[in-house]
Each structure stands twice: as structure tokens, then as C-alpha cells.
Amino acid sequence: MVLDLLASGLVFSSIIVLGSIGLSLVYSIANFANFAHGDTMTIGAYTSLVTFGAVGGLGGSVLGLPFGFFVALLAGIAVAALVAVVTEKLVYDGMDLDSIGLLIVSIGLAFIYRAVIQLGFSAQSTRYGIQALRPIEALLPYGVRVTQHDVAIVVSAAVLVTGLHVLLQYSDLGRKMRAMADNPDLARVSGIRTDRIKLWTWVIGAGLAGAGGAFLGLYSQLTPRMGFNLLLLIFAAVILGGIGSVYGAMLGGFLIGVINQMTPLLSQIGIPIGIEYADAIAFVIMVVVLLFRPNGIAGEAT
């Protein structure tokens, strides 16, 4: 049972990590907590749903997923990034507000995103038209019940996270992003075009959120509130890892996801707390960690 819950935690963590990185990136560059981030994930999920409905018939498959799903995933990433950039240009960029003001504006935008999705798709849950798979036979003797779709989520998330690491550490754009996150004023006087870096941050952050939303729809189901319902866990992961730290967000997302899914173990050792309290347990652990490390596990460094 432990291995099965750990495997489920790894899959769920992959989705949390993608959402956490985007939220942390935007916070470190734009300097406010974007409450519309969860609904940006929902935009990615529903864009993937529509795209998969159009191209789902493409031949071939990888890890039980048709090629059409990966095309739909790319569309979800692209549209989530596009919506974020348009929002930045039309709304945030023109406002002379501090971080609290922008945070409140982002709450309003989250409601708008969600309302538009609900108008188009109703409040009912739906799923991709992908056949559910049986657990992988080779892992059943170990008590692990994961499907090829779960493996695809973990592998895809690992590829995206690795790509972001390479970008941040070995590209000119990544170095400028880290410089701007450390000291935006110094970056500006050093000749870095901070407006362009900020725009790329929105693209990357929202793109990863779109991917997380598409995988969340594959992991469970699609509803207009799916991203919002996950947002508090994503915030917990970012705070636990260290606000503004991308690598801290990765670690925080992994820990929060695993803790969330392993909550049923508590009842096995005589503590009567069920899975319905999983989110609360994750927050309790976050608070305990912050009592000893107020800046989170990784501090504030990007």
C-alpha cells in the first residue's frame, strides 16, 4: 500500500510542480501572487479538450496516449501562454498598483476566466475521449496500481522541468530572468530589457500551468473549477519551497503532492484521519516547516 500511495503521490506531484513553478516564476518577476494562475491551468485543460476533439484521430500512440493528445497538450500550453500575455498587456501592464492591488485584480480575472469557460462548456464535468487503461501488470505484484497514462504524466512533467532548468542555467534568457528576479533595478540599469523578460516569464509560467491543467484533466476530470480547487495546494507548495524560488517550488510541489496522496496511511497507524483531510494535513506540515524555516525550504533564491 505504501508503494502504491507513493506512486500516486509522484503522479499528483508532477501536476502540482508544473503549477507551482509557473506561480513562483510570475511572483519572482512580476512581484505579486497571481490568483488567476489556477484558472490559467483550467484554460490549458479545456483548450486541450477542444483540440483533442479535433485531432484525436491521429494515428499512433505513446504510453497509451494517442499522438493527438500531445498535439492537444501543445495547444493547451500555447493558448494558456497567449491568454496570460494578453492579460498582462491589457490589464496588469496598464495599472499603477502595488502587489496587493494586482493580487486583488488577479482574483477578479480568475472569476472572469472561470465564467467564460463555464459559459462555453457548462459546469458539468467532462473527460478527454481517451480510453481508460488497466494498471501496468508488471507492477501489480508490488502493490503498485499505476497506468501508462500516469507514467506519461510523470515523464512529460520531468521533460518540461528539465527543459526549464536548462533554460534558466544555460541560456541568455535564463540568466537575465535570474538577474531580474534577484534585483530588477540593477538588471534594468545593466541594460537588460526587463519588459521583454517579464513577458517571457508570463509565457513560460502560464505555459507550464497550461500543461499542468491538461495533465490534471487526464489524471481526474475537467470542470471549470479544477484549477481553482488546486490553487491552494499550489500556493502551499510555493510557500513551503520558498516564495520566488523556482527550485524551491519544485521541491515544495513534490512534497505537497506526496503528502496529500499518502494521507490514508495515517488511518493505517491508528490516527483516524481520512483522505478528505489531505489538503489540511499538507497545510499543517507547511506551517510546521515555516516555524523553523520562515523563508521556506529553499529560501528566496531563484
Second form
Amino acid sequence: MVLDLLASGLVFSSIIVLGSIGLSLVYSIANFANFAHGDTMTIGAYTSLVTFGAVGGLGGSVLGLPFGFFVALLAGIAVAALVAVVTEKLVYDGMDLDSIGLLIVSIGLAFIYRAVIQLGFSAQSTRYGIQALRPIEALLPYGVRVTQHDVAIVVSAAVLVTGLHVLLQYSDLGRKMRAMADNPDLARVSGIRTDRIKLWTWVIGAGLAGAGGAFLGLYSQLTPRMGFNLLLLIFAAVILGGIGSVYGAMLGGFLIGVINQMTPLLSQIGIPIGIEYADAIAFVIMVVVLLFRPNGIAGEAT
Amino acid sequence: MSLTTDPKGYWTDLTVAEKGVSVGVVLFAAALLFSLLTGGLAPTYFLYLVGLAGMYALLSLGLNSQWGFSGLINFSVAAFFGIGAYGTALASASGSPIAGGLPPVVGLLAALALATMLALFIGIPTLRLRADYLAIASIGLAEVVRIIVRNQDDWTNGSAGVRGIPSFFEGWPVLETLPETLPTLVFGSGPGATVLNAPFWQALLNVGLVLAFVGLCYLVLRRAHRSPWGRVLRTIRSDEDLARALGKNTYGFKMQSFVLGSLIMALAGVFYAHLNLYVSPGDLDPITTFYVWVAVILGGSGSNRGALFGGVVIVAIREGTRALPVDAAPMRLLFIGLIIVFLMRFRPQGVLPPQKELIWPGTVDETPQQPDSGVRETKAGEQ
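Alternative state: the form predicted in complex with its partner chain, after the form predicted on its own:
Below is the entire complex, every chain and molecule, led by the chain shown above.
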């Protein structure tokens, strides 16, 4: 039971982590809480749906996922990033607003994204045309029920997160991003082209969100509200980890995902709180963290 | 300058935006009157729309006294609206799982008490937080409230909602039976005739109720915001550190403002419950929060007139999209989103920003006359 919940917590965490990193990156560079981030995930999911419908299986498969799905995943990442860049150029760029104004603008953008998706695909839930798998036989004796798809989600998320880590720590772009997150003015006078770095931040953040959305569609199903419904959990994760910190977002995302899936344990040890309160628990954790440790576990800086 | 004594001077005193809005309001009213007279708009439905507009005006007045005056980013409007609706519904409805059957006035008091408790529950932890954290935390706590209402079947009937809510005037002398006793009026003849019967009079009573609520809140807020108390709130909004340095307990002031605004939002919920006669957890959906935010920033943060204006626009969007040939729900979202983005891009202060209305008329100085001599033409350093 505990092992099973831990495993499903790990899978759910992978999706939350992909969402949280982008939210945290954008917060640290553009300096506002982006309420459109959840709907960026939805964009990734629906792009993958369309792409997968177009390219189909493409021969072989890995971990129960046809190659076509990975093509669709890349398309989801690319389109989410593209939408973010276009939005930055078209809307945010040239706006003279404080962080609260930008926050309100991002709510408007979230509605626009969601409305367009709902106009194109209706509010009904849908799925990728991938057959659902049975749990992996070898793990059943331990009481762990995960499918190959779940493993694929965790592995892909791990690859993306590792890639981001390498990028941040060892590349020129990563160093500039960290410098800018630390102190934008100092970064600018040091000769870093902050506009360009900001654009790259949007690309990376939204790209990861797109990947998270595509996996969220695989994990459950696709609805126009899917990303918005996840947004508050992502906020909880980011705040738990320390808003603006990428590594904090990873840690926070992991913890929130696992805690969320572990909720059934509460009623087992005699606390009468059912699974329906899983999200509520995360939000309460978020408020408690804000009260007592507003910088999160990892602190503010990247 | 008043409208009755000097209409011309009153008109020239208005800003361009105010003139535009005035013309728009007159045209909109004329269009409504035209469709009422030609039968395009049923009178009972029209009154229902007026009631809804009044309800949104109440909600925006409430949010305005939190965000517009004290700068509190409250994203839990839907929770207060819902708690107001559920408070009165659980007290007065025949289908209530707890008390039920009490007079609606008791329901009103129960709703206000519940809203005060919720305001303290949300406000005590969150009002110390930085502005954007407050936004996230308050929407999170509002979701907690919604999840509880949806899942605690033994208190709230869960997702089935509460049925059997009486009209607000049930149990009142005269007003209770007034709609039935008033005569049925028929204008015109044949199938196109306009019939004014009991539902119409009932709707008229409801409109009277919401207008009374709006009027009361408007007067209270106008008085409060022009008072020294309101000036402290405005100082907190523009510079909280300054207010603290002047010895003000900013947390206490913010809490008072938060509770006051929340009570007004709950009042809107009470009206809604007795208008709709049914409440469900869907009424606590966060979209209501954002509708009200659009109403307030569209009208102009801090402006009570603007809040009234925004309320009418929201109802026009909500109900007007029903007439479109496409799916209404995404179109509503799209309109709301576009309004937010375009407003913040081109007119972040809103259509009717507060100007003189915040200050007692007598305290406004006339602009000092420019002296004729002894004034340098340019400041130092200017070319």
C-alpha cells in the first residue's frame, strides 16, 4: 500500500515538477506570478493530441509508447514555447506595469488560451489514441501497480530535469540566467542582453510546461481545464520550494506530488480525511509555508 | 456643479471618459427600452437581468473596498459569494440538511455571520503576506472552502446542492403575498401581447431588494471612504510603510477593510440564493472571482461608480453571449480575457478612475492661478 502510493506519487510528482520549474523560472526572471502557466500546459497537451493524431504510431515503441508519441511530445514542447514567446513579444513586452498588473494580465491570457482550446476541441474530455496498459507484472508482488507509461513519464521528466540542470550549471546561457535571476540590473550593466535571456527563459519554462501537459494528458485525460486545475498545486509546490528557485521548485514539486497521492494513508492511521481533500491539504500546506517560511525550503535565489 | 441646476456646466466638467460612458449608458438604456417595447425582451427576464447586474455591482463594491481602497488582492470573491448564498440557504431552505425553515432574515444574519468567520479565517493568515502571495493564498483557501462545500454532504448536501429556498419576502407582512394580489396587466393582444402577472411583480420585488442592498452599501462605502478611516486605507494602498511609520496599525485596518468588503460580497450571495432558489457548489467556482475582478478593473479600481458600471458590463457579457450562434462558455472566457489584456495594456486605471468622488466636495481647492510675473519660463537644466 505505502509502496504503491509512493510510486504513484512519484509519477504525479514528475508532472508537477515539470510545471513548477517553468513557473519558478519565469517568476525569477520576469518577476511575477504567471497565472497563465497552467493553461500553457494545456496548450502542450492539445498540441500533442493533434500531432499524435496526425503522425500516428510510426513503427516501433518504447515503454508501451509508440514513437509517434515522442514526436507529439516534442511538438507540444515547441508549440507551448512558441506561444509563450509570441505572448511575450505581443503582450508583456512594452507593458509598463508592476508585478500585480502583470499577474492580472496573465489571468486574462490564461482565459484567452483556454477559450481558444475550448472553441477548437469543446469542453469534453478526450484521450490520446494510445491503448491503456496493464500494470507491470514484475512489480505486482510488492503491491506496486504502475504501468510502463508511468515509467516513461518518470524517465522523461528525469531526462528533462537533468538537461535543465546541465544547462543552468555548465552553459553560458545558464550562467546568464542565474545572474539575471539574482540581480537583473547588475546583469544588465555587466553586459548581459537581458531581453534575450528573458525570451530564453520563456522558451524553457513554457517548453517544460508543454511537456508536463502532454504527460498529464497521458496520466489522466485531456480537458480544457486540465492545466488550470493543476495550477494551484503547482503554486503550492513552487512556494514550498521557495518561489524563484529552480531547485526548490523541483523539491517542492516532488513533495507536493507525493503528499497528494499519499492522502489515503491519513484515513488508515485514523484521521478521517478522505482522498477528496488531497488538493485542499496541499493548499493548506502552501499557506502554512507562506506564513512561517515565506522563502520556502530552498530559499529565494537560484 | 450639479445636473439639475446647471446641466451645461455639469457636462463640460466631465472628463472624456465620463462623457463617453454617459453617452454609452444612454444609448444602452434606449436600446433596452426599444427591445422592451417591441417585445424583443420579456419584461420579467429584463428584471432578472437588472437583478443580476445589481448582484455583480454588490460584488464589485465589495471587492472595490478591498482592492480599490486598501490594495488587498483578494482572489476569494467566489468563496464569500458562495458562503453568503449557502448561509442563507442552509438556514431558510426546506431542503437544508441542518436547520432549515427559518425566516430569510435569519438566513441573512446567518450568512453575514458565516462570512465574518470566513473573512477572519482567510484574512488572519493571509493579510500579512506580500501582495502576490496574498493572491495565491486567498485563491487556494477559496478552493479549500469549495472542496469542503462539495464533499461535506452531511452539512451542505454536497454536489446535489440545496433546494427549496424560499423567496426573500416569505414570512413578511404584505410583501409575502403582494405579487399574487397585484392585478394581471395585459398590453397588446394575441400571442405577442405583453403580460405582467405574478412572476413579474415578484421579479420587481427582487429588483427592489437588490437596489436597496446596492444603495445601502454605496452610501456606507462612500461615507466610509471619505472618512479619516478611508484616508488611512488609501495611504496603506499607496505606501504601506508610510502608513506604518505614521503609527497606524496597518494589519488592523486591512482586516477591517477585508471584513467589510467580504460582508458586502456575502450580501450578494444572499440575494442570489433568494433569486435563484437553488444553490450548488458550482456557485463557488473561481470564475465568479475573475468576473468580479474584471468588473472592478474595468470600472476603475477605487471608483464606486466604476464598480456599478463594471457590474452591468459583466452581465451584458454573461447574458449577451447566449445570443451568439457559437458555444457561449468559451466566448465568455475569451471576452473576459481580451478585456483584461486590452485594459491593462491601454488603460490600466480603468474606464472611470476615481477622481473627485473620494474627497468631500468642500475640501477641493481650486487650481492655483499661475502668477503673471516673476516666474521663470523654464526649469533649470531644461533646454
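Residue numbers count along the first chain shown, from 1. In this text the structure is predicted, and so the values were computed from the model without any measurement. Here, rigid core means the biggest group of C-alpha atoms that superpose within 1.5 Å across both forms.
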Note yes or no: does the Cα of Val11 move by 2 Å or more between these two forms after the core is superposed? no
